[in-house]
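Coming up is one lone chain in structure tokens, specifically the form predicted on its own.
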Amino acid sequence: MKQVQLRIRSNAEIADNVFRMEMEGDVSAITTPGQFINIRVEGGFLRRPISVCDVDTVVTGTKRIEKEAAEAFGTSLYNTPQMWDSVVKEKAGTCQENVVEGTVTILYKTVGAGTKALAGRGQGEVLDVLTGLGNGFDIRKAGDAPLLVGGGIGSAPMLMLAKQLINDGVRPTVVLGFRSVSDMILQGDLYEIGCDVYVATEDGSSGMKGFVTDQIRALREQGMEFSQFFACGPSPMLKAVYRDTQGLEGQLSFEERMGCGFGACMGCSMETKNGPKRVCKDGPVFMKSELLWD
């Protein structure tokens, strides 16, 4: 966990009451898809936990300093290593070594006072954020045919997960579920990076009419086989996916109300086969085999 100040680069509505915010700063603590951040919102007692959708790191340490020097002065002015070194040292006086700078993207739905206040924040404003929280998805267990399942705003962590899988040479199948076409998010982003994307909507306004489990069942009936599934969404969806994936191991990320967000208050505890676990600290991702839903 790391407490940082992140500056808003953009904050815009992308679907009905769903916003996409991009922030820049020190994102070094965010290392695994499925982790979340905890944002301090003015006027609120508790921070707001929000899943990480994507992270893009820029440059680190000396390379960042050299980049700043080049942008400020231009490399053509420095014809000798000694002159270049002097500029780098001068710039280094205002820079920290080993700070990973970049951007973090989150998606959030405005459902209460905290998220509505967050939607009102604009470009250039600075937020106090706890980063790198929780244990995310373990892509080492993905196999060669992973299935990614996102329900509503729970689709958010699937983008970073899919990117890492594709970077490892694995092409995932993605199933997304929404109430209607007006709620749809990320289907275009996931398609553009090379995923096979299937959508189900409850009202049939886009894709298959029904739920993610209906779409998964249809794919399996067509002969598609999966090595492991990764799911995030509301509890009813997770339970339905759990029941409908007999014989298939998976990892499920829970959306849970939290107090502290880092394991101190025990407010988000749940029972597992291995005893009580904290969603914020031990999760939010749990293996299917750990859950007491049989």
Contents of the next structure:
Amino acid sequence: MKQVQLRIRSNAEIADNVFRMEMEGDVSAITTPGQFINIRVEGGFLRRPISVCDVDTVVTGTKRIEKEAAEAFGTSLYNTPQMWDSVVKEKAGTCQENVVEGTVTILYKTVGAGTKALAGRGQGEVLDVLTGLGNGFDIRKAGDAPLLVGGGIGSAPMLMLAKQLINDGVRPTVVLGFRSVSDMILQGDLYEIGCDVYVATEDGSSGMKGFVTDQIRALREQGMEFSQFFACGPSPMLKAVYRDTQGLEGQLSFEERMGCGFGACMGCSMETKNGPKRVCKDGPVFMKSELLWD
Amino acid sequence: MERYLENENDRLSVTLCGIRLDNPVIAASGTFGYGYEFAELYDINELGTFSFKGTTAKPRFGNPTPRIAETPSGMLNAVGLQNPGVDRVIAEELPRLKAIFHKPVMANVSGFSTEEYAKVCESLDKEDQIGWFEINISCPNVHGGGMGFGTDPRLAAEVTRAVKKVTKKPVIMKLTPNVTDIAEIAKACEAEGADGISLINTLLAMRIDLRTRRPLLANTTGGMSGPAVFPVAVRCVYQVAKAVKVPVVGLGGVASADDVIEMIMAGATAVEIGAMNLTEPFICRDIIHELPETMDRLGIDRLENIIGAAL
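Let's see the other form, the form predicted in complex with the partner chain, since the form predicted on its own is already up.
All chains and molecules follow, beginning with the one already shown.
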């Protein structure tokens, strides 16, 4: 966990009451898809925990200057290592050593005063954020045919997860569920990076009419087989996915009202087969095999 | 130079029930776990000390969720004393703690009967690292215990007597503000040999979800903490400090070095910081760092000189 100041690069409504915010700064603590950040909002006492949708990191400091210098002048200009050294070091003196900087993208729904205040913040404003919170998805368990399931705003972490899987050479199947087409998010982003994306809406305004579980059932009936599922969404959706995926191992990301977000207050505990766990610190992602839903 | 630094350190130090603290800042029980989460962020040995998570005889899961709600400048919690039970605290938590924290720690103890308080204290008494017992007779989130003992001077006295019988370590009774006369409860504890009084625990409160028309917390009610309760806490500390001779530990909504000094002026020997740890994880360390400058500004040489200055 790190406490950092992040500068807003963009903050725009992308679906009904759903905003996409990009922030830049030190995002080095965010390492795993499924992690979240906890944002201080104006007028609120508690921070607002929000899933990481995507992270893009850039190396800064000496390494970046080396890279920029090499790109601008070519290494041949600096014909002695000492000269190279002095130029780079002089330039690097003004910045921190090799800090990982970059951008983090979040998607959030305006439901209360805190998220509404967040929606009112604009480009260039700075937010106080605790980053790199929680245990995310374990992509080592993904296998060769992972199934990603997102429900509503719970679809957010699927973008970073899908990108990491694709980097590892695995093409995930993604099933997204929304109430209506006006709530739909991320299906374009996921399609663009090479996922097979299927959408279900409750009112049938886009994709299959029904729930994510109807879509998953249809895919399995068509003969598709999956190696592991990754799900994030409202609790009824998680329960339905859990029930409908017998014989398939999976990982589920939970939501709970939190106090601190880093494991100190026991505000968000849940019972599991391995005893009480904190959603914020031990989760938010839990293995299907740990859950007490049988 | 060395001598100067020594004096600098002395400016902040206070003595709580015979044990010297480097500074008066204590992280409050229930907001600091067993210290590990914060040890990842800063050296927790900078603290005066901390009071670990309220411990009961048996493991407890606590209340169903939601356990947390927000309030203006504060929060409600209804965790309900989730803890692994005293045996596992001794077997697992305290050995781990020893590796990261090298000062006497405060053991916060809860119970559902006088016997349970005594039994837990007796088990923990053998642990060298425990400097003080803080006896929580003020938890508003459990049924058939907790605050029930802290709202009746007779029962508060009974728990104090039972705990004093099983330990020679200082016993600090943690009181609830949800009473008519908090000084009366404090005096009842002092009369049975309490070595100190800490206050306030949270204020009994509730919130309702306007959409579902139901209480926000699964437990219906919860305990309110955070900066919103600070003036209530100052008043209670002041009333108790006037009524008893034993040291008082002030807590409730403390959020700055100024607040720490205000608590000390109200009569507190040491000051606990609770809810603010949850939203500003570096707050205890930052306050400790800010204290000398704040003292300079206010013309305070040593914190010990201003204990109860407002009484």
